[in-house]
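Take a look at this single chain in structure tokens; it is the form predicted alone.
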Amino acid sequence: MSKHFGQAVEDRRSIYAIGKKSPITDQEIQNIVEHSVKYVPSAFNSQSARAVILLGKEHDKLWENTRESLRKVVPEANFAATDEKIQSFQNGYGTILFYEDQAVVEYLQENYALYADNFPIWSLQSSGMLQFTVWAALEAEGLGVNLQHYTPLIEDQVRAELKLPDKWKLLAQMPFGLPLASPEEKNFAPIEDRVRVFS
């Protein structure tokens, strides 16, 4: 990572205007995702996170299929805006799909019954940490990134096409590419209303 961690956290933003180029190689993208999946924490060291990287035609196919799935549920009169949004994702260089392996979650529920209700929550928390880590790392290398949630609308079709395990639950889609525009200035609520210190 070429930036200091704090700066990477600060600079991470939703970038929707992205192009089909990358300032880093496909191997470097894979390295970022693999490193993040390996080292992001998980409850009981369960390592339930799964990630799929789609590049080239596979990336384009994901968003084309998403467009067609949405066409079936979005009224025609409103579809132009939806189509434009999907095209902005398809314009990117690639997409990362974030999954949680429910077989791992269920195993923990069965073997640690005292915490059974918490494991699905902890699984989501771990996935959130993974998504943020990958997002910040990609941004630090000069990529524009945003996060989408077209689940469960596209989940079954994606699973079938990629031949993924039935127990992998799709949580988010992360399109990325060369940033073509800067994000708008972000407004912040007063930090003193959001953080309290007791000593």
The other form holds:
Number of protein chains: 2
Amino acid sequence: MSKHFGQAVEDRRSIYAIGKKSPITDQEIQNIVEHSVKYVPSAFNSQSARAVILLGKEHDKLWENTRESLRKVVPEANFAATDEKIQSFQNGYGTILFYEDQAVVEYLQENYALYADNFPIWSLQSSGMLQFTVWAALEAEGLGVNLQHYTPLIEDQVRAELKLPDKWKLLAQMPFGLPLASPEEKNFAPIEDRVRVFS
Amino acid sequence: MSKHFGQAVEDRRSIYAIGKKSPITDQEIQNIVEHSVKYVPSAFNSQSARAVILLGKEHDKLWENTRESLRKVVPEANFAATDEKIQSFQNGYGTILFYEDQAVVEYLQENYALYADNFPIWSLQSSGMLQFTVWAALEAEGLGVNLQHYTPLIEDQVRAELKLPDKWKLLAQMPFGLPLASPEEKNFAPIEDRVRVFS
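Write the structure block of the form predicted together with another copy of the chain for the protein whose form predicted alone appears above.
Next comes the full complex, this chain leading.
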């Protein structure tokens, strides 16, 4: 990877204008996802995270299906804006789907009853860690990335088409591709309202 | 920061043997936490994350209070092991407390009703991103770090003692200090069971 940790954290931004090219190979994309899935922590090292990488026509199909699902629920007068947004994701090179395997979460709940209420919460936090890691790592390699949540709208259809296990729960979709524009300006709240030090 | 992104991801491990020293200054610790809080993303850029850094006697007091809270709920015959564990955290140099401000989450729920069910879920994922970022950044600077969840056991007492806002919800405690031992061996599930590629 080509960036120092803090710089990669700072440079990880939402890039919505992405193109159907990648500065790195498909194998390198897969390596980044696999490295992140392997090393990001999980409660009791339960390794509940699952990831699906969609490239080429599979990436296109995801967003075509999402568009058709939205067409059924978005009022027709608003659909042009929705269509444009979905097209911006489809314009990208690929999409990563982030799942948490509920079979793992339920196993933990059954076997460590004291923490039963916590395992779903920790599973979400662990997935966030993974999403962030993949995002920053792809960005560090020159890709533009954003994060979407068309869930549960598309979950059943994606599971059926890709023949994914029933217990995999879809949390987020991450389109990526060649960045075609700079990130938008970002506003930051005063840090002293957010971090306190006691010593 | 001194490490490349992927290496920092890989080197972030749970270190349970930590000492009451730090290879970096208190100001550098604060800078890392503030940098992470500033740049880690949140839903709608809501910036719901809050962090508290405890150093010196405030760090000691956290773990002394946690020990006394546990003494009331752990059977006496098991308390020696609990006491030893708490002491291992107290042996560290400091602790970071991770919060999510529920006032922000509730504001989003009220103003974007369509996503009301999702904001608490996204808040947890965002907090996971932040916890991971601080963890890896501290590790990259030579600190040993682990992550604990004595929540809600200690939440009310900590809020009262530090006079924190009622709506700040405590999610995790991160003790850190000079690493005194290598991380334990970690087992990894086969990556092909966790990542699938479709192209």
